[in-house]
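Heads up, the chain below is alone and in the form predicted on its own; it's given as structure tokens.
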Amino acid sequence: MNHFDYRGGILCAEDVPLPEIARAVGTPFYCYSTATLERHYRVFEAAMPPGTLVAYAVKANGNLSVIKTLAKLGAGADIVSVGELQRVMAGGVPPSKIVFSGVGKKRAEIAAALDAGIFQFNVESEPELDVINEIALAKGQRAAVALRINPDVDARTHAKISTGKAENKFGIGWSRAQAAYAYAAKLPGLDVAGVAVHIGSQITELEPFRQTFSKVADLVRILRAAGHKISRVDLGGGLGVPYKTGMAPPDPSSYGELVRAAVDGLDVQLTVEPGRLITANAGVLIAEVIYVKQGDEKAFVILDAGMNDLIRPAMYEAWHDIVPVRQPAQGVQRRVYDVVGPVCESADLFARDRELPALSAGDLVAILSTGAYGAVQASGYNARPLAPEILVRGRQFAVTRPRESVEETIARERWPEWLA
């Protein structure tokens, strides 16, 4: 569910007509709905067992206002860098609710997280155990860790967002799990508290989760039998969202039932890490049609948004529904277009052979479900300034990240002395 719908023939974000925002900030821009963010978080939290730490996966959308909106609801945070650590703390997430994941934590990042007093590190290799142990001992601390285990389960999702197969870089191999825990238990700077797992993103069926959670529960029992005091389980995230009209991924209640069954009787502090599920359908990217171009074989709608603003279609062949901001009249002519941007790459394509109402230069369109992995993956390619981000609440809207000017991007750079 989201809060973007037509009112009086105009697409609105909650109670704000999107053309009103376009007039104020120009295009392209990202727009997020507070009501959608809040609803998605509450529905997901309610589906989890009582006491679950819902650690929002900040990599999905690191906008400070999004983080603060979720923090006010009680969300924790799953982070993968010291930059995200600083962001979530600035956004009001208590360190006691922060989980530090990621395969390449640097020493300075580990030290900063220890100084902050985070909930736990999700450790992805034996060398990382050694480094955390060394830094914790130097600080006179014991670092709470969960070992992220790679269960070798196919998440049945896109290869670039699958993280739980043996061929992936993530986690400690299943065959080495027990040995890794035995090794970690000998390191005096570590409190080996839990088991962690995450098998991928945009997972649209429950069976991969069922296989994974069953293996995790079995591992907890094996480790406890070997004398390890396992008190925490982190099941990661990955539940998919409906990007395309008609898609029906499992809902949070069905996922929650599976989670409850998996941890039943384990008596553990549970952590889950939703990201996309919270933010994807809470955001849209608004763009203006620059030209409609007729080629020899195809018609092209050329937008002022490009792959630098939204890279998911180019990187993941991702589908996003695209709709005109002005509601088309009943029976309006429809045409088949390739919807593209102005970037000098053939990969700068939002939709191929997409049937849409006939469009003209100056029309506004909304690329839907772009609240996750949209603005956060944007770049300044082709010297294109980053698009602004807007947060709507009821009839109000606020610019939460302004559009940079080209002059501002140039001012960040420096001449070397020999070119002065």
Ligand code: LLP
Second form
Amino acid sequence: MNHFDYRGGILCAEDVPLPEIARAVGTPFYCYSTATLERHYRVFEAAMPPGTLVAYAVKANGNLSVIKTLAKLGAGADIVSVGELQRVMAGGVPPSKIVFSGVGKKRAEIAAALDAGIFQFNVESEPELDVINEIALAKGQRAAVALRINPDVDARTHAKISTGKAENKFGIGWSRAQAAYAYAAKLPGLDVAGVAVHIGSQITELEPFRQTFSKVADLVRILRAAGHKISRVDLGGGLGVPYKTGMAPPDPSSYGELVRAAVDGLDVQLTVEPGRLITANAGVLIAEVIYVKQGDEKAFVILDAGMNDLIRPAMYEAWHDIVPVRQPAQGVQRRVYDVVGPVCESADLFARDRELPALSAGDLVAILSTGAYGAVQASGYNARPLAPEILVRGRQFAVTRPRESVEETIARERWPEWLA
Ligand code: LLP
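Alternate state requested, the form predicted in complex with the named molecule (shown: the form predicted on its own):
Whole complex next, starting from this chain.
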């Protein structure tokens, strides 16, 4: 459920008509809904066992106002870089609720996280154990770690966002897990507190989670039997969202039941790391139709948003619903279009052969469910400045990140002496 609806024939974000924002900031722009963010967070948290640390995976949407909105509800954060550490701290997430994931943490990043006093490192390799141990000892600290295990489970999602198969770079191989814990236990700079997993993203069935969680529970028992004091479990993120009308991924409550069943009787501090579920349907990307062009084989709707603004369709063959901001009249003519951007790549395609109400130049369209992995994955390709991010709350809206200017991007560069 979200708070983007037609009112009086105009698509609104909560109580704000989207054309009003377009007039104020131009297009394209991202627009997020506070009520939707809050609702998603609350529904998800309520589905978890009491006391669960809901560490929002900030990679999904790192906008400071989005982070702060969630932090105010009690969210923690799952981070993967020192940049995300700085952002979530700026957004008000207490360090005691921060989990540091990722396969390639650098020394400076580990040191910064230790200085901040984060909750836990999710460690993905034996060499990383050594480095965290060394840095913690040098600081006279013990770092709380969980070992992220690769359970070799097929998440049955797009190959580029599947992380729990043995062939993926993530986690410590299932067959090496016990040895890795034995090794970690000997490192005096580490407090080996937990087991972590994360098998992928946009997962639309419960079965892969079920298999994974039961492997985790088994491992906790095996490790305890071997004398390890395992007091924490981190089950990662990955629950999918409906991108298409009619699509019905498992709801948070059935996912929650699975989680409860998995940790039942284990007596552990539980962490989960949802990203997409919280933010995807809380955001839209608004673009203007520049041209409608009839080709020899196809009709193209050319938008002023491109793959640099939203790379998901090009990168993961992702489907996003696209709707006109002005509600089409009943019985309006429908046409089949390729909806594309202005970027000079054939991959700059938001939707192929999409049936839509007839569109014309100047119309605004909304690309839906773009609150996760949208703005965060944007680039300046084709010297296209980053689009602004707007946050709506009721009848108010705020420009939380203004449109980047080309002048700013030019000013950041330096001439080499021989060209100056
Ligand atoms: N925890 C870890 C360790 C992760 O790597 C991720 C996502 C999450 C949690 C959050 O997963 P979520 O609940 O959002 O599924 N750019 C891709 C998605 C990449 C996901 C990367 N890791 C996309 O646009 O589909």
